[in-house]
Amino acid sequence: MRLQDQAVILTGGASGLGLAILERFVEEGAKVAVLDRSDAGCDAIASRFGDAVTTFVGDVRSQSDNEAIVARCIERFGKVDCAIGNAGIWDFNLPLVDLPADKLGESFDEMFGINVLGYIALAKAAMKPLVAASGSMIFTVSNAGFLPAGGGVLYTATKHAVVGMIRQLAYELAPHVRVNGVAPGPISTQLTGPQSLAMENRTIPGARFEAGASGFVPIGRMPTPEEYAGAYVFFASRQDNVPATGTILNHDGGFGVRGLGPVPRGGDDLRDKLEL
């Protein structure tokens, strides 16, 4: 087990991609402290994982809540080896033309508060124990951190900000703490939207995305949250990832090679041509 005896903090770990990361980290031998806003979600993972997990119900925008999960991790597990900023919200590809002018400031504050400030607050709270442990930070980015149309103007702006944040923190914290990111592409998860835009009860339309995945995902299908989780194990590993800091893995199903042709990949007839 590659993460045996590591103590890890994870935000947004009670559902979706965060839950898949939690499952994989426990499988790899880690102890995990989860900060999530869902009481029911925290109760469910505490019951399921027992002594391998401790939880704190809170808001990632709150510095005191981030400090509380760091304190909880140290109290329960004695240290912090890795902090993973993963909690986030999506704007359901809302373009600027459709964004209500009277909601612009409020929705900007909410999106950037959760998707960017939440990560910086975790980094601030976890910095001292991570420096002491020569640990690592990992942040969930998105294909929207590099390409348009992975979200609307607000979400895309937050994820570009996260790319810059990772690079700056990697510089500031070197050589003591490695700071890296994972940029997932298409995924079927429970990501919701901002309350300020009345999107808090909406979730990514996973079934529709999965049904049409072969038409827009170069690898031909929708990756599962579980299939993304191994990238976080790699970046948390103290054996496999020693050279990497300031690195962002474009773990995006091939979106960067979609090309301009009529289909999102060039090898659909390759097996026939090779007579396989």
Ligand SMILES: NC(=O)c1ccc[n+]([C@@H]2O[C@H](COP(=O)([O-])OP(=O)(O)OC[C@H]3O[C@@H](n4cnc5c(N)ncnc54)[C@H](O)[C@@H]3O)[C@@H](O)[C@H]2O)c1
Second form
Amino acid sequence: MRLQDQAVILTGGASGLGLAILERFVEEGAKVAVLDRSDAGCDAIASRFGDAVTTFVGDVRSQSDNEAIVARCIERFGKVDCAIGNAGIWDFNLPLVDLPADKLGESFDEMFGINVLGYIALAKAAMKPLVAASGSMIFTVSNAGFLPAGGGVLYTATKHAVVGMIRQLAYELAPHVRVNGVAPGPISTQLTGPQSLAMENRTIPGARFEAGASGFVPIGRMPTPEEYAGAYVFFASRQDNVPATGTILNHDGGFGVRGLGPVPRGGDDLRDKLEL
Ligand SMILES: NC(=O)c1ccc[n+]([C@@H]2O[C@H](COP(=O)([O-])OP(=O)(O)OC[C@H]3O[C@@H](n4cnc5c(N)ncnc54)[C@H](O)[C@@H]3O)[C@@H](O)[C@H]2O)c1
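Form predicted together with this ligand structure, per the form predicted on its own context:
Entire complex below, previous chain first.
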């Protein structure tokens, strides 16, 4: 077990990628304190994971809710070894031309509030116990932290901002706390959008994404949330990850090697050519 007795804070742990991280961290021996705004989701994980998990229903934009989950983690598990900022929302690729001018300020505040302020507020709240424990922070980025068209202008801007935030915090907190990021590619989850754009009940068209994935992801299919979780174990591990800080893992199915050709992979016919 790579994370035996680590006490971990995780935002957005009630669904999707966060839930997969939670399952894997508990399997690896960690105790996890989850901050999520979903009441039902928090109830479900509390009854499923028992003593290994504690939850706080709140909003990542609230400094006091972040402080509450840090206090809860210390009260239940005695320390904080790792804080994972993961809760986020998407803009369903809304291009600027279709973004209503009268909604721009409000939707900017909501997207940046959850995707960026939420992470900085967690870092602020968890900094002291993490320095005391020589711990680490891990933040969920996205392919949209590096490339266009993984979101609209708002989402892409928030995830690029997260890249800068990770680098700045890695600088500010060295040598005490390692700060790293994982940039997943597409995942079939319940990712929703901003209320200010009436997207709060919309979810990713998972089945359509999965069916089309071989057409745009070099690895040929969409990884499951569980298949992304190991990267978080790697960054949290005290044995395996001493050297990394300020690192962001492009964990996206290979978007960086799509090349300029008409297909996302150069090796589709390799098995035939090698007579396998
Ligand atoms: N799904 C994808 O294709 C994809 C791809 C790359 C990156 N990501 C990133 O992965 C992360 C997790 O998203 P997901 O796809 O698992 O979505 P999800 O909606 O399944 O999970 C997000 C969780 O965050 C919680 N949450 C949302 N806003 C919150 C708030 N203001 N306060 C507290 N909790 C809040 C939700 O209740 C939910 O439990 C996000 O940062 C997202 O940007 C997702």
